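Only one chain is included here, represented as structure tokens and corresponding to the form predicted alone.
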Amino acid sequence: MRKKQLEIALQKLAAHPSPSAELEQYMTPGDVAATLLHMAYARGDIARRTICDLGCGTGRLAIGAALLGAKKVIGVDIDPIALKIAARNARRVGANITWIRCDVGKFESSGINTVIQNPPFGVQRRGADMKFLHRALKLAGVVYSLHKATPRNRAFIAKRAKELDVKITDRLELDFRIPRQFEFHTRDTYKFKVDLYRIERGDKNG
């Protein structure tokens, strides 16, 4: 599936009825999305691999993985409301996604080979994105991961990628829009940067 014809089919997915402020459940945008599925594609760390996407809402990343020709694909969420959207949208699309309701830092499970994932990005709860991109870490040994792009937030995760020993290989800078969708918001959409990284572990393929 080209990288256009994918974030067409992303884009028509339904979206969350009354998503949540404090989760931070902001819609992964279809181009957004369709850049990172195709990049992991591009690198082999999607096709015939197992995919987790955590934090997975309605299930763009886990579906598009899942459309890729992914082995096996897993979508964990807190929310039972995200996980039953999510399960109605693959099941539009044909797709088959094992769905899990999880707290992200209790989530265990082994023969992951690739975390893809758009976590909180810390607005609402400081460190959020940092407790998912942490378990994402411990999951997989690749791991494709959207974050504010900030000058502090890149300084940041480099410091957090040295002590923990792994190798960011790629950091895409990405524009990224999100509709008006709760009551502090003020414009019609908003629009900002993001960086998406890969990030390697030494034992990736273990």
Second form
Amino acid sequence: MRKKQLEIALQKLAAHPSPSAELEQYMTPGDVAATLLHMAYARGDIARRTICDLGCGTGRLAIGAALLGAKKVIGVDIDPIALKIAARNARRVGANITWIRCDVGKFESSGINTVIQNPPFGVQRRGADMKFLHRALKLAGVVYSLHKATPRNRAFIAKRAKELDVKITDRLELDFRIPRQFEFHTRDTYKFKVDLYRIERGDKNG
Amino acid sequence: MSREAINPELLEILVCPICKQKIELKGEELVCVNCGRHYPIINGIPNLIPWEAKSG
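Please give the other form, namely the form predicted together with its partner chain, since only the form predicted alone has been shown so far.
Below is the whole assembly, all chains and molecules, this chain first.
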């Protein structure tokens, strides 16, 4: 599936009817999701692999991975309403995904090859993004993760990667646009920069 | 709401979030083979939130 086709397919998926500001629930924009998924596909991290989407929300990344030929896909989220919509979205496009309700920080699994995630940016709850990143690196040898592109964040993630003995193989800056959806939003759209990271654990083939 | 079966292959990679041991499908629940905690499956979606599990 070409990147543009994937982006269009993902844009058509249903959104959350009442997103939570505290959980920072906004959908991954279709173009950003398609870029992440195509990069992962090109690196051999999707096809015939077992994929987990942490904080999957309404399922855009998980469904995209299934459409690109993942062997198995698991979507994990704490919010049952988001998961219900995710399951409906997956059925509509014929994607076979297992949805699990769990706190991302507590989720355990064996046999996941790749984590793909768009974690909360940690704006509403400080450190939420790093909680996701730590969990992702416990679960899988390869992680694709989106983080707000600020000098402070970049320095912090680079430092953590060193401490955890993991390797940032790629960092790609992308535009991230979200429509107005929370009360404290005063503009129709918000545009900011995010970094797409690909991070590898040293033992990924072990 | 249709109920979807849990793919048995997925049970091979899901583990109990508390003791990290295997879980098996028993009726409408996932049950940890080690600690016996029960995790409900609601509308086809397993709930593995540790503090919502029933002890075995």
